[in-house]
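Just one chain follows, in the form predicted on its own, and it is written as structure tokens.
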Amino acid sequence: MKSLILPAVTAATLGLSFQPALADEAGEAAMAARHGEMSLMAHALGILGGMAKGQVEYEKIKAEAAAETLYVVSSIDQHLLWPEGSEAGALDGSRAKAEIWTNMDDFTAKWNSLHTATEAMKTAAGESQQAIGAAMGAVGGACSACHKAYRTPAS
């Protein structure tokens, strides 16, 4: 009987001791992935914003590529990227508010609003500098709505 108890206790102890580390790794990986998403969107928005403001010459191919990037990134299902325990204060580098997990339906709705706005941006990007400028308001508004509700201020 002793020969069965020791391995069971050892396995249980090891499992418990590794569990937090695995959870931390999953949270870190999810946070890195969502930071990657935000970096891709920021890059694309920089291109489109520069064109909209006339700071960068409008080039249809570049505008369409940037708009497509926004559209594709906003198409990614967010459920795997926001595990509980990956909020600000729990992980270094996270600015996610804990309210995300108590308001997941609203959070998802805001992400879906961004996707809708990026779909309109895809059309605008192929038209003109002025069309991009008009579409930027909806994209920026969707970003801002989510950030105001679910992102902590920069420190």
The other form holds:
Amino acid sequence: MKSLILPAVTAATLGLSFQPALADEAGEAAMAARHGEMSLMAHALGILGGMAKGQVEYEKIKAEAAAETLYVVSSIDQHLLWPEGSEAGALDGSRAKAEIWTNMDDFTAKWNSLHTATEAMKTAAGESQQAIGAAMGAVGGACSACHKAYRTPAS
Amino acid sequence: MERILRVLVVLALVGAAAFWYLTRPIGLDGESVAAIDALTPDVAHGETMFWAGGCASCHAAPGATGDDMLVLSGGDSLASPFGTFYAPNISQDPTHGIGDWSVIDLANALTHGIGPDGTHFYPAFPYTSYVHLERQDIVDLNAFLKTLPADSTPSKAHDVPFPFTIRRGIGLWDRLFLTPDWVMTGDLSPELERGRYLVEGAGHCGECHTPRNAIGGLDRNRWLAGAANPSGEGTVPGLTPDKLDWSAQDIAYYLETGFTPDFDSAGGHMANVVSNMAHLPPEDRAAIAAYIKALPASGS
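Can you return the structure of this protein in the form predicted in complex with the partner chain rather than the form predicted on its own?
What follows is the whole complex; the chain from before opens it.
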């Protein structure tokens, strides 16, 4: 009997001590995936923005590929990427405000409005440098609307 | 003993009279009133001033977007070391808003920080920046505000502890910190002058980007050098060349779209500023950028 208790207690103790670590790992993996989404979009926006600013010459193929990236990334279902406990303060490197989890509907609506803006960008990207410039405002507005409500300031 | 008491009473009365005199509301003089009354408003330009001044950022309901930005029912909160201030209703409602204000009332509020009854406003309302506004721009802004809807939401009382509840005291503060003098001086190009007007005046950038002293006055020696966020959450970045290395084009583009040179995007209160600045003509955003690029290093 005694020989059974010890391993059981040990297992329970280990289990307890592993539990938070596992949650952290899952949270960190989700956060890394979120940051990956943002990096992909920043890269694509850099290509479109460079053209919009006139720093880079307009190239239809590149512009369309960049706009497609924005469109596809913003179509990713977000619900796997925001596990509870992955907010700023709980997780190093996270700037996600806790309000995300209390306003998930609004948060999702803001993500979807980004997708709408990228649809317009897809059209613009096939047209001209000027059209891209005009479409950047709505994309930027969608980014800012969510960052304003749900991202903590950079420290 | 009675004599000492009598002297003390007299001294107290003299002190009170001096306080009353020094803190009295000072409004526009007769000449300014006549000059303003003689101007003809341009409503369309008034809308540009509305966005340049960032009125909606604080006076629209928190979280408002699109046309709701034009419903100035108030309610946004500004936390500070002196308490929390709530932006009042400045819609056209005659009771809860400013529907019964004259253009002179608006001018006194914007440039002297006082209400129609002589009440001092708290400097959470950036009249120390709006003091630079041109008379014509105030007249135009007034005409535009008159076109906006009335809303009967009552203004929320400020959450401010004693002694800051004594508004007369702000009269003393104004004597120290309310000045029509520009920070950037010298022989400026027309573009820089326009940029200075938008940054130091209407856009009131210094209110957040310049550090404040112990009694809440802006430290003009560290103009736009970055500051603690009065809400306690993070910091407001510096715009001086030792703090910000963006090109003029980067700055103008950020004000138009919210995108940084790395294509991160504006968040926090700055997201509001960008959505205001996006309404300005491109030359104005370029003028702001030129002004920022002309700032000296802060040395701190």
